[in-house]
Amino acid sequence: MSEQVRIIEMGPRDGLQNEKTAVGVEARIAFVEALVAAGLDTVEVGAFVSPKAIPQMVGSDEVLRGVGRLPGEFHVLVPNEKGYDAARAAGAEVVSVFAAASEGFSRANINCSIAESIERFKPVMARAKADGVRVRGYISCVLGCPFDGEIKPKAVAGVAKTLWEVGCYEVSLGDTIGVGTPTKAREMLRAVGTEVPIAHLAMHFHDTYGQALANLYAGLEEGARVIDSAAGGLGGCPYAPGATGNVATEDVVYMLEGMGVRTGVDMAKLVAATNEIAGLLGRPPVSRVVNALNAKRSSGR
């Protein structure tokens, strides 16, 4: 495979929002320094929600602030208006909106449809259109949801389509859960991209069983380029008791780099910052590459 193949970095937004430890804003600051210098240049860097609800994401501005004058692209999650006033006041540039493929999760996520979760952020789609802001969807429970069971592709397609004609650039497509197997991630890549380009689909896939390397294999031979992933495979969901993180960025550059597609990333200088969050966290990384390169350190060899 020689096509280019484009990381987004969730680590420091995604896999830190639903940890236990809180983790301070210069060290939220000093990780994304780390990721950027492992050479990860798209990072989604916080969010601008209630404090209340997600309290890990507080100091967001003051994230994206400091890291306004490092090389690479930082996105935010923005839920409403108020979130979009406080993330451009910061200098955000791009932002990210959110949407479920599940109504039952939906409700238990923003307490409302999915039809009217996207009429709350069509505002924020106008006013960053008139500023010049890109703006990201997310689809969540693509694959699956711990309130409404297994998902139709065509439900994912459906809303998919919408975020594509209110103005996301990109749909992030995400196994919340992470229930999906490869022929379920295939199918739904395929209804998907025909309402969507392919070009501008990414994959979200979370690793609670084991399978999204493979999801994301089986998403690659569809001819999806865009893969988000977090350091180290932080990450959860509140609302998903026993589902993990995201899928670790390190065992998506090893599987990628095996398969002949240069990231540009330096494996050594990600594991660095992947064990650094971990010994702030106060738990080893769920990373199998982290891990075994951890092992093989401490050894000697």
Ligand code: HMG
The other form holds:
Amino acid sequence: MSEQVRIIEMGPRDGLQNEKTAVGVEARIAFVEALVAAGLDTVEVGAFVSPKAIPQMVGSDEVLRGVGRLPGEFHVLVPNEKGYDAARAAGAEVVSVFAAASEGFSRANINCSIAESIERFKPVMARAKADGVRVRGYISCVLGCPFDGEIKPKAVAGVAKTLWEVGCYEVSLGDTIGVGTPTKAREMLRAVGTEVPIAHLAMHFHDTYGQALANLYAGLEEGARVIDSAAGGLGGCPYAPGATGNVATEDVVYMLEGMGVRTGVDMAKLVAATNEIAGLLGRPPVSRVVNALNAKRSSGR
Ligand code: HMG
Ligand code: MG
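Return the structure block for the form predicted in complex with this ligand; the form predicted alone was the one displayed.
Time for the whole complex; same chain goes first.
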């Protein structure tokens, strides 16, 4: 596989939003700096959501301002116009709205139905268009929901079609609770691909059941070329019971480079960034590649 694959780094947002230890603004800025220095040029750095819902993302305005001078593209989540206003005031040029493929998760996460969430996004889309701001759209629970169970590929395709039609430049497909397997991931991508060109789809797979890399591989075979991942395998959503981290960026980079895809990521610098944040969080990274490289380094091999 010789084509380019784009990695969107989730560590500072999805990675930290569910941590018991809230990481301060300075450390979040330093984390983004380290990720950019490692060659990750697109990083989701925060969320303009209710501070009651996600206190870990308080200060996202300061983080966004703090990284503004760095070379790179910085994304932030916005659930509504209030979030959009705050994101723009902090200089956001790319924002992400987030919907779900299941009614149960939509209600738990953003306190409204799927249809209502789209209505909330419409004024954000209109404002963004007028401001020249690009909008990415997420869909959660594309391979299963903690509340509603199995999710039909057709249901995902329907929401993707709507996000695409309202003007999202890319639709990121979230296996929020990491229950998917490669065959299901493939079927889902094929269904969504009938509504949104595959070049405009991203794979956002959590690794709860250890299937994320296999699911990504299946997606790459289908032609998908955008991957959301988090340094060290950080991540999770407080409204997705049982969910663990995103697929680890190191594991994705290792797989892609092994397949002959150049990622432009400096693995040693990335592992150093992950070790630094893991130290702050007080627990070791879950990434297999990070742990293998740390063990190799400490044994001097
Ligand atoms: P609501 O209670 O329905 O909203 O929450 P509301 O409009 O009635 O407002 C309630 C309060 O929130 C008010 O404050 C508002 O001012 C405030 P109060 O009067 O009670 O003091 N508020 C806000 N504050 C800051 N920023 C805002 C904002 N909007 C309202 N933008 C709402 C609806 C969407 C706001 C809430 O449910 C919320 O913030 N949810 C966030 C959930 C979230 O961030 N989840 C994690 C990210 S999604 C994810 O991780 C999945 C993903 O990774 C993909 C995947 O893995 O599947 C993307
Ligand atoms: Mg996620």
